[in-house]
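Shown here is one chain on its own, the form predicted alone, set out as structure tokens.
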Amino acid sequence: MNSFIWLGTLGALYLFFIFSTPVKAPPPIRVEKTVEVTKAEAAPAEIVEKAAEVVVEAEPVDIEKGKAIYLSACIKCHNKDPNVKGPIGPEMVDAPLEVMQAKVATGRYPEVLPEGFVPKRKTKQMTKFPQYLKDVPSIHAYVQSIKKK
């Protein structure tokens, strides 16, 4: 009977604890198009809208919550090294920022990808991070730190 009883209060402060600690939501995203017009002489102008941006207000790079970060959430698929590949992600030291970023933010790359940047593998997508989007200086700086020449 006892037995019971410690359990059923060892429940109730767990659901306690669980429903009580306040979830601190995750930064805003913001994001920006930017539409052009082009042929102003002609009857109905031609509108073309260029692709979204990102835009994250970035804390100063730090190295240190960099690795912190890239240790505690990047290597459940990604390896501990980020020169080697994980068992699901792959390596990262030749991924360049706004590819970092634009994964983070919405688990895929960019629709544009940068000049001489080839994916390393056929799966595309990622888990999402937005609460770790104004740390990918940090990140990429860490994982830049580590490069192997």
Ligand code: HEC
Given for the second form:
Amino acid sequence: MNSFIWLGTLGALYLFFIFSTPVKAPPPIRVEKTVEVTKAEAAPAEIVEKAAEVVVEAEPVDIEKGKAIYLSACIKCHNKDPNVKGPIGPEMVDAPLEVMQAKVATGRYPEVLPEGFVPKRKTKQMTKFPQYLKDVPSIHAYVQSIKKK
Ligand code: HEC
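Please show me the structure of the same protein in the form predicted in complex with the named molecule, now that we have looked at it in the form predicted alone.
The complete assembly is shown below, putting the previous chain first.
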């Protein structure tokens, strides 16, 4: 009779360990996820920092270069004529330089909008083009040079 009690106790312990192990397993996975989230949160700050650096190093205004970049990189979404809205992106003749700088650096509107400027869209569809940040004054000058109204 004693051996039955022993076997029962051992069996219960065995089952307890088997079923308790998977319950303990998940935490390490959660830790990895936390690390990823932290990295993702850190990214925007880095981009803003880089944006601030590159703005200082902006190249001299070259309307022809601005036109070339506009017609190669921006008209995928914006209209060939920046006075008119495109298939995805709105017209951009009304965006001040600093708004264009923020859009090109981060894809987003600046956190503090210039006085009187109203974003054409509330969407967040634009992608960033950090490689063109130093040429934004040229792109902006090109867009303004053919502004209609
Ligand atoms: C992937 C499509 C896409 C591309 C490519 C793109 N844009 Fe945009 N852009 C948008 C969209 C969509 C908006 C409206 C807000 C939003 O959803 O981000 C916008 C908004 C803007 C605005 C603000 C206009 C306003 O008055 O509200 C500016 C300025 C701008 N884009 C500049 C550029 C420049 C310069 C380029 C090329 C270097 C470019 N965009 C390339 C999609 C694009």
